[in-house]
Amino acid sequence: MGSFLYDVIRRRAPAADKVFLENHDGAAITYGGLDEGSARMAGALARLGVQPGDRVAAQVEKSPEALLLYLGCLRAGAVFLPLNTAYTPAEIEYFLTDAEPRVFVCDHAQKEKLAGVAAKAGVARVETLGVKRDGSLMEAFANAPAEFADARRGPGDLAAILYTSGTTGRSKGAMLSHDNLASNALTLVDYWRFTANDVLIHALPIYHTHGLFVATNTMLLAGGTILFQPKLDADVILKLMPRATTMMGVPTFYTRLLQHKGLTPEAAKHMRLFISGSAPLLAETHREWRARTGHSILERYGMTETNMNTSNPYDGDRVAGTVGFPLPGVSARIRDAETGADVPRGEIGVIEVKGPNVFSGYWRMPEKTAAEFRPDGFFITGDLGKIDERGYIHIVGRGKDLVISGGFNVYPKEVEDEIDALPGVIESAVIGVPHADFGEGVTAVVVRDKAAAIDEKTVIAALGARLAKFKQPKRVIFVDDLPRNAMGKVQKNILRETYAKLFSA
């Protein structure tokens, strides 16, 4: 046995001299190449010093090599820590002092910023990667023989840890393990159809679960070939797709693509699947989609902690506004938050799973581990939905106030405390409001001393250089008090109701 993972997508890979992946810049990665990259990168780590077990963090921008550098660590045996582009060093420095790598990877234009964080986190070796192939992990990947013994590494063993937002405000290791990974892989190629024939436009980051391992390794399971872009480009896209069958994305990229004059049901004839998820799709864009191109995106649901764990059908109705049913080997009920116990169909209550997907608990967290699953192994999500008449799951709302703006996790607390720090403010609170662009956008309700002079622009200011851009929020409104409940709680449904059409104005 070698490592779980990269076993099955050896198994599965087809011809050495198929292309697995086509860069924007046209650099080309066969089959046969991601086996001898991976095998590079894993010696490189291991002349390192990364044994198996050990953390690998990275923050980079996305490219090939930082593929092979995920690829790397399975074969290693390490434990991969993709880390968020947009966060700040204070936020590196938490990330690096928790999960304790043994190497963080950053981009050579990093360094001088992010070295000082490192070494105050105690990481052993700061390495650096480009996108145009240079760095000097690059440099040990040229130096490393082109075959590697892969570190024997089971099933149950530790593959990734993402972080994600916490109750307190502090971010959480989300544990996710070889057979996480590979199981969820399995069944989202099955159950949407991918084979060796197809071929995925691919504008998603890669520290995120979505474009990493949703998008990537479902890819590398069916044998199938990605066209790799570092970002959303409309027009990029809609020249890519005469030579594409596929495509993932969250609600921005179809915000984007309906505001094209070039999207067409012909631009669109090639497609077969169009997908998004990592935050909610209006109703509204599900429709107008369709009568623009002819094709109903499917809408999934998944999390940091579980992967995918519900999608609408391949075949069959693809229902606005719902996420489908639970994928094969999930299972997915409705419970009342509060008491555990369970709800009537049709009712709202807070969505808990349970399946080889789900993650293992949070990294040096028992007791926050603990209190997030059922006696019976299901995980308390948080998010709040039913199911209707017909089986489809609605989300409605997340409990805990959690807010998914462009994909990506915003907790109100953490953006609360750096609002609340500010000179002049009293107190305030962090709601998600809807947005077309980005499914929600980051709103903040302040309340400020009468005698001060702060404003939006000064708020927004203050907090450029204290938090990643997609925690920022897009708007800041002055009121003269919080709306509460009688034990002194911050309604914050109110203030959701009272500014749900602040994007849409």
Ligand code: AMP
Second form
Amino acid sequence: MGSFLYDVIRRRAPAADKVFLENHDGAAITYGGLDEGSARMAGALARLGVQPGDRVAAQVEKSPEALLLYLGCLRAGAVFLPLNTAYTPAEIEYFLTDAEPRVFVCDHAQKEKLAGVAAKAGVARVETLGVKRDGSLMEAFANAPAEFADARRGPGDLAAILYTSGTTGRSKGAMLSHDNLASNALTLVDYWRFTANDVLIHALPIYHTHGLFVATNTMLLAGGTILFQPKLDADVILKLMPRATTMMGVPTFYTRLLQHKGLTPEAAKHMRLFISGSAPLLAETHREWRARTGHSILERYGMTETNMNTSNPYDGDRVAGTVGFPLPGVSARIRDAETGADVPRGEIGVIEVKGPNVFSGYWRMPEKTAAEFRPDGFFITGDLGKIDERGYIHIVGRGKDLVISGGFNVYPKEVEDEIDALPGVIESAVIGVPHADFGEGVTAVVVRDKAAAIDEKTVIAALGARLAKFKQPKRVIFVDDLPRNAMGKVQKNILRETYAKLFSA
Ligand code: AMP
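What I would like now is the form predicted in complex with adenosine monophosphate, since the data block earlier showed the form predicted on its own; can you produce it?
Then the entire complex follows, led off by the chain already shown.
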């Protein structure tokens, strides 16, 4: 036995000369090159003192070599710990102190700033990796042998720790095993019908589960080719589409591409599948995309802790505004958030999931872990949702985004859907803001068309006939854009802070 996940990758690898990755700068890596490169990376890590079970943390820009680092970690038996490139030195210090990696890899330009932080956290080695095959790690790589005897790692051993984005409280390290990753990628290859003929447009960051595991592992296990882009550039994506068959993106990819005149059925003719996840796709975006390209976007639902849980079907209806059915091998149920009791079909509760995809717990947080699992092994996702009569799962928001006004629960998505349907509205976010009488006052933050003749009064009046009084926004605020993170998620915590004094002024 070698390293479990890498063994699965190796067993399924196509011919050595098949291209695995084509970088935006024209550089390419074949499957043979990937095997050699990951061996060199594993060798380099071992020479730096990395032993099986050690963590290797990396805050680096997206590059093919960063993927080799991930695979090198698998082969060296190390636990890969990718960090968002947006994190500040103070945040990095927290992660390094918490995870105690043997090696920390960062960008050359950041080394000066981060070396002190790493020393404070007790990290023995700081290496650098740039986007031009440069940095001290690449020197070690060049000197390492082209073959490596993989460390023995079983299905239950840790492959990675990914810190959750932690918009409330401390960020937690989700411990993901070799089998969590392997089983989910194998399921997705089958469910989404990936084959060696697939060519994937990859414009997602690779410090997050979406770009790293969903996109990369799935393509590796399919034996397909990845077109690697540093970020979403609509012009470039449209140029790549005639050579690609599929794209995975966050909803903002789709809304941005829809703003491009070049998005036509002809441009998307060669594509077989567009997948969206990480944040809710507006039903409107789904419809527009279909009208413009002839393709129905396939929306799926997952999270850092669980990999992918549910997906709309490959064949059959891809229903806008839903995240489809539990994937094969995954069980999902809706429970009352407080009592934990089953709720009748169609009613809203917290989504709980169980399966080989679900992580084993939070790094060094046994109490937090215990609190988020039920005794029968289901993980409490914290997402609120319901299952409709056809079995499709609908997400209505994060539990922490629930608004409680005058003692009544208001599910933001229900109000957002009504506002989004009004003429002239582009999108909206509904939040709860402290209110002396109601506890929280429902507040809508709305992006409108520049030319639209709507204001606070017209929105409130239009909702009067559509929503119960307690769900209607007490205030409507217009903004140019909603604050979003790199994964396209609306940052409601920022909105709540911005408007915290709205009702007390
Ligand atoms: P992350 O751990 O960063 O991947 O974030 C996971 C969270 O993103 C989930 O718990 C959901 O709240 C949200 N999410 C992911 N996919 C979807 C989706 N298709 N629709 C709505 N929310 C989603």
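From a predicted model like this one, the values you see are computed outputs, not experimental measurements. Positions refer to the first chain, counted from 1. If you superpose the two forms and keep the largest set of C-alpha atoms that fall within 1.5 Å, you have the rigid core.
Taking 2 Å as the criterion, residue 291 does not count as shifted between these two forms: its C-alpha moves by less than this amount when the rigid core is aligned. Once the cores line up, the CA of residue 27 ends up less than 2 angstroms apart between these two forms.
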